[in-house]
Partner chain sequence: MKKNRLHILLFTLLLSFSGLLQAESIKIRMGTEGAYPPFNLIDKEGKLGGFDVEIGKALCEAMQADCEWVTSGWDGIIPALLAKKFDTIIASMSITEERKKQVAFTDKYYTTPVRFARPKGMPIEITDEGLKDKIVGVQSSTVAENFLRGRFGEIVEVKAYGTQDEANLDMLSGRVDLLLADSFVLGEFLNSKDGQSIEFVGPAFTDKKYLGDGIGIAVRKEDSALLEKLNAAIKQIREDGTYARINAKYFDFDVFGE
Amino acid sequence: MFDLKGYGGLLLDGLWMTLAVGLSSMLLALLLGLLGSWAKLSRNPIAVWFADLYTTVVRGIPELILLLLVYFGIPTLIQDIAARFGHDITINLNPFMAGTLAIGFIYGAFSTEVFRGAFMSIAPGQLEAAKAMGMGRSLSFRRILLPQAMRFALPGLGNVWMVLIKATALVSIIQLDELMRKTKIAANATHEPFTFYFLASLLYLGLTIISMLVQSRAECWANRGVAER
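For the form predicted on its own, what structure does this chain take on its own?
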C-alpha cells in the first residue's frame, strides 16, 4: 500500500525507541506520583507545600518548555555557576536520559493527582482495623493501601500513559532517534511527507489501541472478586 523506499526499518527502530522512552518515563512518573500523593496527604505542611508547588508549576508550563529547560537550560546553568567559582566544565546530557527525566517529571505531577484521589477513596476504617491488628505503617501501606489504591488509580493512570506516549514525540527536538525524528528523516529523504507522517500517525494510533486493550484487561484483573454496587 505504501512505498516506503527502504525506510520501513527506520520507522520500526524509532517505534522501539519511543516505547523505551515511554516506559522509562512512565516508571518515573509512577514513583513521583506515589511520592507526591504521599506528600499531599501528609500532615507535614512543608511536604504539602512542595507537592502543591510541584503539581501547580508542572501543569502550568508547556511540556516543550520543560523539556528544553532540562536538556539545554540545566546544563548551561550548572556550567555558569561552576564558571563563577573558577571551574571550566562541560555538561552534555544524553538525549534519552533528558527525555525520560523531563517527561517522567511532567507526568509525575498528573500521576500525583491520580494517586491522591485513589488513596482518598479508601475507607479510613481499613487503616484503623490494620492498626488494631498490630500492623505497622509500612505493612499497612503494602498490604492495605497500595493494592486498593492501584485498583482505583488504574483508569487514571491508563489515561496518563496514553497522553505520555504521544508526548514522547516532543523528544525529537533534542535529537533523540524516536519515531517522530525517524519519520522526519524518512520524509525529508524521500520527499513524501504525507506517506511517512500518515504512517507514523497510524503507529501512534496502534500503540493507543493496544494500550486501551491492556488497560481494560488490567482493570478486569484488578476488579476480580469486587462486588458491583
Contents of the next structure:
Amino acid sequence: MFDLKGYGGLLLDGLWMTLAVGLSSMLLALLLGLLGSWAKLSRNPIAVWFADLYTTVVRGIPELILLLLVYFGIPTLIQDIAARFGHDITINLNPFMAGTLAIGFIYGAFSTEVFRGAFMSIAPGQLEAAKAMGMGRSLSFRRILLPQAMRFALPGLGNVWMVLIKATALVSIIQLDELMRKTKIAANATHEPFTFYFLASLLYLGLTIISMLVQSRAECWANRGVAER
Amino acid sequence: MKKNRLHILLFTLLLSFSGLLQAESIKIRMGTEGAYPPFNLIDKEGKLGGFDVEIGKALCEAMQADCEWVTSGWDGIIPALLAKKFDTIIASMSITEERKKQVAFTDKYYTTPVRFARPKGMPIEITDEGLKDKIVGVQSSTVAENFLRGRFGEIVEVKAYGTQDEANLDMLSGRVDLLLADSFVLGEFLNSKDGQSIEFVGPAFTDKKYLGDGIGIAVRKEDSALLEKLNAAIKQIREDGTYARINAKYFDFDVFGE
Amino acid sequence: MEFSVVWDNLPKLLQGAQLTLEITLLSLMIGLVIAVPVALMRRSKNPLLWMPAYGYILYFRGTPLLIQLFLIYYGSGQFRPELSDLGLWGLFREAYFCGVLALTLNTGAYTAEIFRGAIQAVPAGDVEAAKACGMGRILIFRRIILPKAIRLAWPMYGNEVVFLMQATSLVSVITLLDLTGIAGRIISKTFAVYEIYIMTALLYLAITYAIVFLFKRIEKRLNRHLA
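Can I get the form predicted in complex with its partner chain as well, since the one above is the form predicted on its own?
Every chain and every other molecule in the complex is listed next, the one we just looked at coming first.
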C-alpha cells in the first residue's frame, strides 16, 4: 500500500523510542500522582499548598511551552544563577531525559487528580473498620486502601496513558528520535509528506487501540470479586 | 568558622577531582542540525552525515579528541550551546556580528553566498518591482532570513520555516513563490528529482552586512582553549589535504573561498 | 534575569496572544457545529450513520494533534493538482486555514464524544415522562434532552476549551505566529530563553484561568434552578 523508499526501518526504530519514552514518563507520572494525591489529602497545609500549586500551574500552561522550559529554560537559568556565584556547572539533560521529565511532570498532575478521586471514593468506614481490627497504618494502606483505590483509578489512569502516549510526539521538537521525528525526516527527504504522516498516524492509532483493549481487560481484572450491577 | 573551613576543603577537593577527570582526554560534544543537505543530514539508517559532519570528524581526529555528536533544531541551536547541551556548533553557521554577541566563532571553514530560486518559467525578476508582494520562503534564524528582511523586508512577504527541508516542501506545493537560501543547499535541492521544476534566479548575494564573514564553528565565549584548538585543527586539515579530499567528495570547486 | 527584554517584547507577545485567541474561538465555533450532528449520528442504529461517525471520532482522538497538523498542512501539498482542480488549493495554501481546519476537526471529535456521553446520561425516566405527557420526538429532544445534556456536558466542555486553547500553541510549527510562535522568534533574536518562556507561560496561565472562571460563572447560571 505504501512505498516507503527504504524508510520503514527508521519508522520502526522511532516507534520503539516512542514506547520507551511513553513508558518511562508514565512511570514518573504515577509516582508523582501518588505523591501529589497524598499531599492533597494530607492535613499538612504546606503540602496541600504545594500540591495545589503543582496541578494549577500544569493545567494552565501548554505542554509545548513546559517542554521547552524544561529542555532549554531551566538548565540555562540554573547555570546562570550558578555563574553569578562563581560556579561553573553543566546540567546535561539529553532529549530522552528532558522529554521524560517534562511529560512525566505534566501527566503527574493529571494522575494526582485521578488518585485523589480514587482515594476519596473509598468509604471512611472501611479504614475505621481496619483500625478496629487492629491493622496498622501501613498495613491498612496496603491491604484496604490501595487495592480499592487502584480499581477506582484504573479508568482514569488508562485515559492519562492514552493522552500521554500521543503527547510524546511533542518530544520530536527537542530532537528525540521518536516516531514523529523519524517520520519528519522521511517525509522531508522523500518529499512525500502525506504518505509518511498518514502512516505514522495509523501507527499512533494502533497504539491507542491496543491501549484501549488492554485497559478494558485490566478493568475486568480489577473488578473481579465485585458483583455486576 | 570551622564549618566554613570544611566547605572550602570540600570545594577544593571537588575542583581537583574534576581537574583530574579533564586531564584524561578531551571529550567534545559536537552539535549540528541534521536537516541541511548536503552540509548536514540524517540518512535512511538514521546516521548523521554531510560536509559539516565529515569536516567535524576530521577536526576531531586532528585534535585527537573523543567526539560525540548531538543534533538540535536550528531555532534552538544557540540556546542549546549556551545551555551546554553540546560544546560546538558545526552546522553551516555564518559568522555574523549579531551572533558574535552570544558566541565565539572559529576562522571560517567555507564561504557561501545566498540565492533566490523560482519555479521554472515563472516570470519573477529579482528587482524591487519584480519582487513586490511575492511570498518568499526562508529558514528562520538564518542569514538568508536576516538578509531578506533587511534588504527586501518592505517589499516581499517573508515566510519563515523551522528547517530548510520544510521550506523546500512548500516550494514544491506552491505555497511560496520564491526560496532564498545558501546557494549550495539550494543547488542540492534543485538537483534532486523533485527539484527539477525549480531554477535559480538572480545574482549570488554576498552582502557582508547580513551574510557575515563565511561559515565558522561556534563555541561558548568562555571556551577560548577549545577555540584555539579548533582553529589550529582547521589549519592542519587545510594543509594536509584532508579538507581537499572531503571538498572533492561534495563539490567540484573549492568551497573554502579565498 | 533581564526583565527589560520581557518588558520590551511584551507588546509583540500580546499580539501573538491575540492570534491564539482568534484561532481558538474560530475552531471552537466550527467544531461545535460539526460535533452536534456527529454525536447524533454516533447514537444512531443505522451503520451507515454510526460507523463513519465512530471512525472520525476514533481517528482524531486516537492520533496526536501534531501529526494531524503536519498531515493537513504538508500532506495537502502532495495533492496540490487534485486540490487545484477542485478549486480548494486557494484555501489549503494558507497556513491559517490548515491550522484552523486541523484544530476544528480535532475539537469536533472530542466535543462529539462529550455530547454523546451527556445525551446518554439524561435519565430515561425524564424521557418517558415527557412521552407520557404526549410530547413528540423533536419536542422531547428540544425541551427535555438538549437542556439537560448541555448542563451535564458543560463542565467537560469547559475542559475541552482549555485543552484546545493550549493546543493552539502547536500551530507555531506550521509557520503561524501565535503566542508560542512569536516567543520563539523573540528568543532567536534576543537569546533570552527562560525570561521569554516564563512570560509566555504566565500569559497562557492567565488565559486558561480566565476561561475557567468564565465557564464556572455560566455553570452557576445553568444550574441556578437547582440551588
